[in-house]
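Encoded as structure tokens, the following chain is the form predicted on its own, with no partner shown.
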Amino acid sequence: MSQSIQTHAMARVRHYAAQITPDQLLRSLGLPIVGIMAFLLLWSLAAPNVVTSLGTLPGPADVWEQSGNLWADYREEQQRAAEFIAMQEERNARILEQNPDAEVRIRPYSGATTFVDQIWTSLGTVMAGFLLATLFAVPLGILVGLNQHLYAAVNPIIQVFKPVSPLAWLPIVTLVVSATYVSDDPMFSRSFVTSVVTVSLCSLWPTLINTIMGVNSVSQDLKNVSQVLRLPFLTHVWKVVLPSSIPMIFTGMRLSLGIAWMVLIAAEMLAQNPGLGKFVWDEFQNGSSNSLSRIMVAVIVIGFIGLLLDRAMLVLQKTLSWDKSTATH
């Protein structure tokens, strides 16, 4: 059975490969490679001519070297953590051997935060902020889209707050969080909460606006059918409104996620949430000879993760949307 499935899969791969023309292969693979190589060449030629207070601008080779160093730091810290846990396990085993009723515990490793750890921190923060914005924007967008009077009341507020920069929101959010998020044993750090709220405030608008537009674009024929069938409000939303407006909602969510990722870096710099933004700020403040190269590594990683997040949203949109033509770019 498995052999037949494998044979069928190989046959499909050969079939699709045979349909790819040389022109399509050039556009999809050849030209991007040429563009990347040209960019790296120009970067290599221009970098030595840009002199800063920390030295010349690092070229691709310097950035590649520092990316390897950052990865080595992460692996070294992982090794230390494993040795720390193993040492405690050995100690606990000796204690239990002498006294089986003894209470033993293993303390978590609290070593230095590495670049990879900061990547995961930023991803967790941006997803928390994005989900919070989505949970607020989609239901509100549906309600506003279904009620023209509510739309007339809410639209001025949207237009006023939509262009506000995260740098303007951050001081207000910081003060509000400091005043309201008071606990002796908080579940999350204040810097994390501040970053999440700032990301949500700046990224919810595309989802909100596109949800309203999607609801307004529902076919009048579908609305008439819903009225004839006297569907309850929630059934009308679930069966009629959502299926028709999902393409627009996902377009807004893709835009919101991109904005959330850009806003996050600035928020982490100022709120000192231990993510990529704080890494860039710390390296800038450090001022060592390797700081510029490390900042460039962070810039490339930030851009690459942003691309991956957008592609992930595109795949999700293709999976859930009935209108596949809206999810091709």
Second form
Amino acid sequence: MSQSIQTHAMARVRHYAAQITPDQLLRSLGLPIVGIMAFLLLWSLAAPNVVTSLGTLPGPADVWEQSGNLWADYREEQQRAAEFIAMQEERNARILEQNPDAEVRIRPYSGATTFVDQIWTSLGTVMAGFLLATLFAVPLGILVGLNQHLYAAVNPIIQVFKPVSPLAWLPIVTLVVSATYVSDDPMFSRSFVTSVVTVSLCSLWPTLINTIMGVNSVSQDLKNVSQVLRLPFLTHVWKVVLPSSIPMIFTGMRLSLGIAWMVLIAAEMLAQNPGLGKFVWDEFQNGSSNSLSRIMVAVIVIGFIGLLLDRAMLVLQKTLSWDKSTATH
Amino acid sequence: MSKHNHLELSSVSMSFPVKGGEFLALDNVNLKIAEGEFVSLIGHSGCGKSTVLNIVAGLLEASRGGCLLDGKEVREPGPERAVVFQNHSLMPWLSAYENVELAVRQVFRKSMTRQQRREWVHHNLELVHMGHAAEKRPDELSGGMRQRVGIARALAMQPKVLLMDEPFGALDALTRAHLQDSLMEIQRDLNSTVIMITHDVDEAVLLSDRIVMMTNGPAATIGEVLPVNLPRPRDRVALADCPDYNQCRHAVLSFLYEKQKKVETLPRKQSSGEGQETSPSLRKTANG
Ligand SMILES: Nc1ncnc2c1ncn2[C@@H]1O[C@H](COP(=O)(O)OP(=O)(O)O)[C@@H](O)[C@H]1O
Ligand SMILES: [Mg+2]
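With the form predicted on its own in hand, show me what the form predicted together with its partner chain looks like.
Shown next: the complete complex, the earlier chain at its head.
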């Protein structure tokens, strides 16, 4: 049995391998490489001609060098942190040797925040904001989609708030968070909460709208089946409405995640919240000769992470959604 | 309540709200169906067959009159009036087994154990010869197989009445013949009451105890009712030469194409295919 599956799979692989023509290879690999090379060439030719107050625009070589420096900074900080911890452990061991009952502590290392740290901060924030938006938008979208009256009531609000930019939300969210999020020992920092809420507010709309549309477009036939079976409301939602609208919900979530990532960078820049946006802003303020190159590194990294997030969503959609045909790029 | 009044439609009228007033689709439909009877509804496209079926199913509420099942008025849909929809209406994300199981779990969640329910699902899939494809999803099944799963789902509810809206309409002739035979067998074994909409004259004669012929809309009603007194079990090949069978066919054809001839001119290329087995031109004009 498993043998036959294996040979079957192998036959399929061979089948696909045989299908890749030189033409396809050129299109899927050759042409992208040509495009990237041409871009790099144009960039390196054009950059020296653009003069700014911080010197000329960096070319690809400068950016490459700075990305190496940023990585080295990170490794150095890691090294220092490890040494700092090791030193404390050594000291504690010595204290315990003399007095086994002594209370020892290890203070965490608080060095400079590096580029890599900022990446992790941004990723954490965007995931939290996106999760919050999804948890809010999907159930609300299902409720609104199921009820025509509710839809008529909510639709104008959605239409008005959907196009609002994060820059407009940010001051309000900041003020509200600092007024309401008061605790002596907060689980999350205030800046984190502000970023997360802003990201959620701006990114929840595509998920909300797509969920509503998905619920609206559940086929009448399936609703009839549900009625004939007399499925209770929650079973109807769980077994018929939700699976029916899953492809649309995922499409919305993918759009939302893209928006969330864009909004986050803007919010971090504007509010000086930790993350890649703050890194860009700090470099801009810093104004050293390397700043432009470093900002460029950040721009490229931001782009790549956005791409990776989108691909990750696509993989999730492909594994979770029954309708594979909607999970395309 | 006698056995002959198992299901009763009494003075059913149905009007739909449309732009600029009301559209009277059905007017004064009366029909009594006995338990275990197989009744076909036949009529031209748009005359109101589906509307009748949906009223019995409870998916539509009649504007006037109503439907009684065992003396109780039908007010809402329910599993005792299972429906086989025209386009299978299977949940595309569930396998054949899971589609049937959804119905079985809902209907028998109190009266059967898990194990019993599982066996019951398999039993019904076997009944329509779909046991081998239980784990397949609708998009992996052919049209005929999907329709069979739809029938298995309806049968698994153990309905008092089985309602079928052109169940074999979209299938090729061979698959259709096969499913008709299965349906006859199942109906004989379970003795279920069936109302089936069809646009296929041969299908109606082959399967039915009575053929209910509907007049053209608007304000459609029952024109004629033809009892089909052919002995069962019926065999399609043997029937082809049977005079009674051909008489029934003739009666239905003359109702549809002489008495209730569609007035609107349809673009037709073929000359009459009269007498030939399920003539395609007939099906085209009567296609609901
Ligand atoms: N919801 C509706 N609103 C308006 N008219 C309808 C509606 N449903 C059916 N009709 C009309 O009622 C008539 C009968 O429809 P239907 O029962 O579907 O016909 P059949 O199944 O015999 O082809 C048709 O003329 C159709 O246009
Ligand atoms: Mg119809």
